[in-house]
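One chain follows as structure tokens, the form predicted on its own.
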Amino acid sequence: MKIKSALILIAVGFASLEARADRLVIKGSDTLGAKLVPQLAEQFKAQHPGTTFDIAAEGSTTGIAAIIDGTAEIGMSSRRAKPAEVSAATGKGKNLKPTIVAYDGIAVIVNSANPIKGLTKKQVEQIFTGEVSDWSAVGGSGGKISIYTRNTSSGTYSDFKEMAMKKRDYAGSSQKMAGNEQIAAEVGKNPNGVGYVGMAYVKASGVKAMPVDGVTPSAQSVQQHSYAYWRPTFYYTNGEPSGLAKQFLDFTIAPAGQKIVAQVGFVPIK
């Protein structure tokens, strides 16, 4: 009995260094972890069954940080890595390697009820930093302008300060929230709202997306670079990924994963 007793318990212990083995944890940014990455695992999980996920999407900065403490195998991030970052991370022996798997582009979104047809980038820095604080002085009809921004651990939220203010500060009534569909929900409840999301969230109830300069955010203007806010998006591992990390990274960038790119409502890298 005693044999027998420690051959099972042998054969469990296999069997969770197994579980072990095959489960991945990704972290990091909503943009890709609300939409794009579960339905990449949902089909990766198809063609290899066993396998798991643990996917949390709280911002690009906690996807980074989670690959320099070794709590992820990836961390994904809609924008590149901080210097420093980059020296926390050599400071601990870390290697932050980033791969592009898609491009995004920031949409801005207002209410559908909102007449206005378009702005222009001077206006969308004039509006998020609270320089313009009334529809009126852009064209609209009129009503105190509510901003709803992502949060501070947001690769978009500073993304777009970067690409559509010159890095000025947001208006000081701008309400922060978690994620893109948050913001949607916002923007779609209220008709004075604005906002910004990435382009997989932009079909949201309630909202429409502004051209700027004249240019609507799409997988053409993106792959053009025609529209003002695009950008890169990536996973980051510690140097080169290897077993399931590299797996899953290398389905998200092979043709099939980069048709899921595509329907998600990213634009493809190849």
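Predicted, not measured: the structure shown is a model, and the values here were computed from it. Positions refer to the first chain, counted from 1. What changes on going to the form predicted in complex with the partner chain:
- Of the listed residues 208, 65, 230, 40, the one positioned at a hinge between rigid parts between these two forms is 230; the rest lie more than 12 positions from any hinge.
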Second form
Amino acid sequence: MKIKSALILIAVGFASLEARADRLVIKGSDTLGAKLVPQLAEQFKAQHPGTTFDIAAEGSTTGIAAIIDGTAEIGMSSRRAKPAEVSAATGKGKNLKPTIVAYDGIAVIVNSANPIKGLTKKQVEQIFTGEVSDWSAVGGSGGKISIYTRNTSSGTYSDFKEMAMKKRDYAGSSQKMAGNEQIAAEVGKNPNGVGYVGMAYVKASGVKAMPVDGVTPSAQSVQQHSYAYWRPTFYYTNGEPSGLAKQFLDFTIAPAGQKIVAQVGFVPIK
Amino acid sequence: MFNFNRRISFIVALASLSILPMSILRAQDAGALLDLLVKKQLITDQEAEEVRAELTKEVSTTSAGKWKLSNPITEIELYGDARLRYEYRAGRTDDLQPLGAPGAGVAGHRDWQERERERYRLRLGLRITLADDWFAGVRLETSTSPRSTNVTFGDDSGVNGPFSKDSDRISVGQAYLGYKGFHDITLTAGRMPQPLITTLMTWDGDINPEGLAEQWKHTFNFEFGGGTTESAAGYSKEGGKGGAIAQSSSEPFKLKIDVFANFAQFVYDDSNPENPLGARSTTSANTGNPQLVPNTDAFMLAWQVGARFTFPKNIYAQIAPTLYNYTGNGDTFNVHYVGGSETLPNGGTSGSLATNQTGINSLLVFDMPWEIGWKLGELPMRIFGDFAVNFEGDDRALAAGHPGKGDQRYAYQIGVGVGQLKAKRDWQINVFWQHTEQYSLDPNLVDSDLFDSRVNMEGVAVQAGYMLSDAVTFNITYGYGWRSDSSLGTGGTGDIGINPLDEYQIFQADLNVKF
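For comparison with the form predicted on its own, please write out the form predicted in complex with the partner chain.
Following is the full complex, with the preceding chain placed first.
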């Protein structure tokens, strides 16, 4: 009898732990979860004392899966849910609702000593696929092009392929870097280097961002979608969010949240 | 006002996208329209995302939406066919039979062996286009035979009772991977659809060769003459400008030339093992004297260069000269070809049928299929043919024990065709004459139906078809042939257990469903 009572108490204890209204579980994209969402959470906590966050940034796929499995209230994602994920959600009675929380612009950078003034989308595709291998082929002064990309596990690696390369493969000679900092550093050191980075890194030492089809990557050109390489980033929820999830989502897209969005290098949605 | 208009636009956009047939509309397809609406500031990014998510959700519940394809696949085509067939096939012994006392199972003079059977076949394939100019294909087929995909109803062993599935097996007919990344060039590896232009005289249409193929094709377009000319002013009862000036225009003469080159390296026979434990074994099968059993793989190499000329008014001509040669020996087809004997009985281990029918020794075959087509009114017509010669016919005859028969090295086909089978109510008739000599061709590859997989046969074939619907075709085939050189056997392994096959006929009635 005592054992039974103890089990009931433990069960009730777990249930009450799960039901705590001031704890928000967020899982998903490392792009969003590395800096942006933790800083938003800190600011939110300052306004809502007692709120706790459980943030796990292990990739967009894990964020969407967490909504489908019901193990998170918000799924961070730097990509849209795939049809297979939507289908899986429907099968489990879930409704994947996307909310755009920020834009992410991807800038093509070259060494600041490179005399080239801009590139076309076709030239960007040709450079990163290895179709052209010398700067003279795209209006430069000559020299073998050194390509720096994110590593294959990065969502940005595949997103750039889709946005800029018509899903073609990167040049075999391209060098894979762990993150934006590394790409910017390598391009900054190499006069023949070219790479792509998030908007926050275009002012890194020794590099300059290339206008593409005459449009310079900027917050404004990304917001207006006149710049070619941009993507929306999302919070996924199960249907319309409610409770703490709704409060945090509203905070994210409110001016205070969007200010943080801009501070960490993303482009605000308005 | 702007917000109200935008809201209306959003609702209209959502409604427009929703009423489109879901089978053809995917969320991705709607992306361009949504992007345009966003660009025009008629809807916001967030509204576009909500529409996109809703469409993706709806599509995922449709039949098409439940098929999941991996990202590297850019296009996939499911295709196949099913066929029901009635077949009558018969062969007759020659005047020399029997060499033993006639009796049950022992052939007599001019003795007919006949077979009727009801058959079916099923083929199901996928053609897959992959990212970065790669492609692949797979096709499953009934039957294990390389030259037939048919299964005969009721021919199973009695072990499992009637209607058992012993022979109703599915085999991998095609499994290949290819690359089209170089201009005008297609590279293919694996068990593939026939990459060469061929006729039934040299290749059975059911064979899917294994190995490598390299295809190049380039199109040249030429225009000669043409333009508009004005004639001198002439008499017109109506007078005036229009009547006085006559314009005449002439169409330019347009010539399109497709030049192609197809090369293939087929793995004909794999030797296993190449390096055996201990000493290599020997055989006396070829010369009567012990020889080492060959231990190298046999490859068939094909070299085809040709062109198709397309003239104005649907006239075309195509020629595809090809050279076939064989390297290595393999461990299955290395015994010298004999192809039967006119003096041996059909039965028994030392009979005519027991001589080697499959050897690929001394084959260096030049083959030249060709076709010329035109339209008579709206009726497509064509003449076609094939000519082949084995440059090593003397050696092949010598190895077969007929040193004076090296001249039996030629094969040819010539025919005429009317009509075409493309859509419902289309019809087509092909009639052709075929002659294949005993040492002319590889008997393992020739068509298995019209002359029972044999060479040293000649005769006529008629093929007629009518399309009952865009997917269903009714075909009739009749072939009648006889031995070409009566002093030789009729080499090859067919369904009729007679060699020499002095006379042969076949009738097939097919109902085909293609999808």
